[in-house]
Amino acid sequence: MASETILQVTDLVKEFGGVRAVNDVNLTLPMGAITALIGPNGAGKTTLYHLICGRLKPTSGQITLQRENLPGKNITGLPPHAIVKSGIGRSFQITSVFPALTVRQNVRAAAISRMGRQFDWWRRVECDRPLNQAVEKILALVGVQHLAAKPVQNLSHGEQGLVEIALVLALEPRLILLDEPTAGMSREDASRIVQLLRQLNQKTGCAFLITEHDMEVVFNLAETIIVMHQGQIIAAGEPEAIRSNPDVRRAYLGTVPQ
């Protein structure tokens, strides 16, 4: 596991109208490794996706986004846009990409947003080397050149979450936050996310969190499980004592170890 720290939450609160949905959360995020936040529905695992992203602002506390070389950047309510520019990429449980252009033209409108080319009216994107090369990088990456042509509407739903990969890719995160990245999926096509997820980790260096309810999917793939329950964190480490928990097995299994 990377032993350097690429995301720090410190004393997170979100409140809404008195009830704290994230409550005094502090955790760390390594570098380069894949961690899982589990917790059943309602745990606060979305609100704190959204203020890592920028989607909510926080009742109070801070949120450091490590930058190589240089100090910590605190990131703590920055618009979304801004988080995304500082290094942080997310995608959502439903999978939001243009259904009508083709694989390409999504994960070629994600790179012009990343490169500040999308008020560039007079440059062909066809003659954009440059622009074009990147695109193709990234559908190798994830392996979806075979779909490049394809428009996103007449894909199945696990190609649809690859092409939403690689629209977060296109960004050029170091650290990628996935929300149920196998939900609805059948377990052939959970089984290609995980290992593409292992393959980008390694390739690409990124840093992932994961949300997911599928607990094969997180035991097989998680270096780190954190878990949380009513808004709080209540365990946080390996797989196999997070599977031995009596707390976690207690809040989110439902059962109790004899």
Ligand SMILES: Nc1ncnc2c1ncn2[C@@H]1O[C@H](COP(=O)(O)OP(=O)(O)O)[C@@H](O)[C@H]1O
The other form holds:
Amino acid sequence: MASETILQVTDLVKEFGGVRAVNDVNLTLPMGAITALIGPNGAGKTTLYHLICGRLKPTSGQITLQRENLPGKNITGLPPHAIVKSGIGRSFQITSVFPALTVRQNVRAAAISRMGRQFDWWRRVECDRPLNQAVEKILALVGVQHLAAKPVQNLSHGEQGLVEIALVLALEPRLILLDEPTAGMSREDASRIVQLLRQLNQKTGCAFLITEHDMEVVFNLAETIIVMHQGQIIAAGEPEAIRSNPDVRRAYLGTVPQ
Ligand SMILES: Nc1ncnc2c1ncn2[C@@H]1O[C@H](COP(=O)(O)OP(=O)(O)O)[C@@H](O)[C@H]1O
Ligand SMILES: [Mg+2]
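Can you now output the form predicted together with the ligand? The one shown was the form predicted alone.
Complete assembly follows, chain above in first position.
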């Protein structure tokens, strides 16, 4: 695997009954870059995403993660917590966090889960300096210090989107998978998320794979776009090449406009 690659997917297949939702997919993701995964409804994007983060096991094929200065690691079929530990962070559903706890407490809980240590109920977590410093750093990186003392359940939809990203960062990933991070948001909130993702990519060098249906977000953010259609990758390349690719236009529109 080339040293500048963080993830390599080889001959990946996922069948549901007779349906091949992911049909022989091959792709590589570059280290430190933002890649968007797009395609019409039912193309297989979410299935591919679940295969990478371990929620689904592939029918066949291989997924290899490459971290800086480490040998490539075969992560195919590992359970989600092992894949997180290997360095792939996935977005939390805001519904799976602790809604009555504050933003700071939730980020702290995510950081503790990453450290994999037993939660010591007899130790005052407020006294744990390295942990607290890591939590404050993440809150600052995402720009949500002003929300730190608020219960998650009291946040607006846009604020929850920011907190979801803070929770992923607490897992200390080198590759972050985000499934439609701006879904249901106002234009203003969505562009705030886009700006944040670009900043995080630059500051942390973390790679991103983003499934997204909002084309404005995709073309604004991604250095590389991968297009899926009927379980297969039909195009991959820079935004301008994808925009003018006839196969892509056919997949979306059914015809190629003259
Ligand atoms: N758990 C499942 N059981 C059966 N079929 C599924 C399941 N998940 C997805 N599919 C099918 O796989 C195909 C791809 O779905 P999906 O990965 O959700 O596409 P996308 O995210 O691109 O819209 C669809 O035909 C869908 O109906
Ligand atoms: Mg989907």
